[in-house]
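In structure tokens, one chain follows: the form predicted on its own.
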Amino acid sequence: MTRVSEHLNRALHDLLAADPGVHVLGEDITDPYGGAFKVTRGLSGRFGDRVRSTPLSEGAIVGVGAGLALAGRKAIVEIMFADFATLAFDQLVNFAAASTSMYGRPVPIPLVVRCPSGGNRGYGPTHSQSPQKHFLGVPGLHVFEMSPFHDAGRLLETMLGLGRPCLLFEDKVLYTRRMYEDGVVDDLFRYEVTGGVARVFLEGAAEPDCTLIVHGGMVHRALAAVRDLLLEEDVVCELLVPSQLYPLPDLPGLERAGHVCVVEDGSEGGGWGAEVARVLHPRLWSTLRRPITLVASAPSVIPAAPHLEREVLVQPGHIRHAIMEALS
């Protein structure tokens, strides 16, 4: 069994071994610490000064990474907690993203900014957020998210190959979960990955009653809801998990869905779910039987106390209730 954090670490090792032009920057990422979540463990000992621990300044780290990319290198930057990507907003939006097109010709900026995100670990208001929505719609900036279905090595190669700055969100709880392999989720569900989109389905089922679209950090909570809906309510759901959140890729099979529900871990209002619905409504208008359902966390700070945190963040019961209400 390979955990997601171990899988990411192996992917970084392989990438740096294969491409001497790749540099990794971040706070406390060198050994013996190896990063707050140990994703960069072993890199500095193996690759020397291509892996550097930096001062505590997210703006400076991202600025240096973007500068390396602008100068022809490739940079991977780790933000210790995604909450603090906001401190690098100027460098991401006004420098890295804008640099791809503001010089009168296309300029490649192969930069990946890794952002450990999400709650359910009791870290409190400023270390538990899922701020993906704040980076949507920025020209030149792509947003991705790790999942237990997607190969991290291919994902890193894809992002660097775009020649555009990319944010890669990685749910912190997901780090401890296993990567799915060989098309099997559990005793009931199987999966396949096509065009960067993982599709989880009930083998042998006909048209699903509902298709859920979720980002990587919501996978296990969505799977728990989907399993409960099947066993307790006889409602068949499929799950679509795109690795690229923005711009949204083509999502397969939605024309045959009885209902579409988008679930995100960020707070409600102006979020990824609204962007997905905006893209899908023109495509599905003739086949939709009811409005697309959006499920998001409460518009609140995230408490450190576990019982209060669970009230704010999306849980399987919230997903199940929203789907049953829509289908009733």
Contents of the next structure:
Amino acid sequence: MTRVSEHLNRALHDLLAADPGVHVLGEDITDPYGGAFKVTRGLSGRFGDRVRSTPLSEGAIVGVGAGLALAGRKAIVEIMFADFATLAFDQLVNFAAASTSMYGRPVPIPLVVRCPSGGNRGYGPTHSQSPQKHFLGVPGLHVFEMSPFHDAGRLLETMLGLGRPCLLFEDKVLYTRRMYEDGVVDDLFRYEVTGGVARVFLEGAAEPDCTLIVHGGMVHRALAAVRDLLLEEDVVCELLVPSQLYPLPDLPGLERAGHVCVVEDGSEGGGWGAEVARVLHPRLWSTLRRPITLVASAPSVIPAAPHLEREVLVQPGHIRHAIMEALS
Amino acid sequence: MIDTFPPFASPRSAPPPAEEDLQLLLLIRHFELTLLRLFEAGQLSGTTHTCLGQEYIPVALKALLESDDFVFSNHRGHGHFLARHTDPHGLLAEIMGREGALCSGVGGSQHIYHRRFLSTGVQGESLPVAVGTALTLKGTGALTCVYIGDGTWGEGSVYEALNMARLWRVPLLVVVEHNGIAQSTPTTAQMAGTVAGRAAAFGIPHHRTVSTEIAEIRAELAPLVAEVRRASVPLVVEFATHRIGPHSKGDDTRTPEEIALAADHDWYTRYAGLFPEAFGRLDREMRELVERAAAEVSARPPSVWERP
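Now the other one: the form predicted in complex with its partner chain, given that the block above is the form predicted on its own.
Below is the whole assembly, all chains and molecules, this chain first.
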């Protein structure tokens, strides 16, 4: 059994061992601390100054990463909390992303900015957000998210291979969960990964009543809802988990879905779900029976106290309720 | 009064600049004047920032830079580019969106990437990127040179980058073109303390030069730049300079007295008076060269861009 944080750590070790051109930068990432969430543990001891702990300068760290990439290296930058990625917005949008095309020819910028995101850990308003939505729709910028189904090594390879800056969101609760293996989720559900999209399905089931599209950090809450819906409401659901959130990749099998629901951890309004629905509505217009349901966290800051935080962030009950309401 | 520098004058008895330097100075001057003329005539779109009066800085630095150095430039970058790559046709085509443009006409005046020369339009943004490139040059003898202005020091990214540059000992040459005015705001109204004090705060050596004589500047800077390469350390070089033209096109809000004071420091009038013969010949040659380039480039078809 491998925890997601260990899995990511192993992928980084393998990547740095395989490619001497890869650098890793971030705050407090070197040993013995090994990063706030220990994802970079052991890297500095093994790979020396290719792994650098930096000053508290998110904007400049991303800029340095872009500079390394411009000079022919590959850079992986860790932003300690995804909330702080806003400090690097200029470097990401106006430099790294723009530079891939604003010089009139493709300029490769192999840069991955890793962002531990999400709440349900009681860290309060500025250490719990899922700010993916703020980075959608930026030409040249790709947004990815880690999931318990996607191999991190392959994901890193894909992102660096794009030659364009990528954000990789990694849910902080997900770090503590295990990677799924061998196509098995639990006693009822199975999964397969094709074209970067994980599909979780009830073994032997025909067409699902509802297909949920979620990002990696929502997987466990969505699975809990899907299980309850099956056992208590007799509603069969399927789950699609793309590792690439933007631009949205092709999502398989939606034409046969009775209903489509997008669930995201970010706050309601201008979110990823709206972007997914924008892409899917024209494509599914003739087969959809009702509008795509969007589930998001409340349009609110994220409180520190656990009982208040639970009310704001999407929980399994919210998902179940939204789907039952849509299907009724 | 926007001139915060003590009055200075380069020695009137200085020998004439080398012919190739004077030629480059005049090429840049006529390039910039031509842009303003083309704007007036409605033949250029968008905006432009000319370096009138500041041409001698990149020309002086030209001889101190090597081919494998990175050079980062800013919004006022035509002189920086022409001193690095003598391709007025490519640059003009870029600015005019014509065939043969350096960046297919996508970047325009402020966003050029050609070999190891890169300019971008957001103040201070290039410094952290420059540090990243300089990290890869450590110990190679090459360096990264980045041009900024006095106004750029308002950006936090400058300090984040200087901190890392010193901490990680990267070969970074920061060239500050301190012309005393940030767009319309005098430095005295936008900067507390000094550039020197700010460099000192990071333990980064700082050198201020008031000369506008190319040979003198090179003699001053050569050992310092050599040390950046040898020891892999950052250096801030601050030029006390004067922008004799507007910020962009017709937006000069300075008083006639202030503009006249800036013009007093213009190498162009000084050299015209000191070396009338050599100057007159080269001045004519470069004016004609740029005029021909403008006519030729204007007649080209529009640039083509394959949008990704």
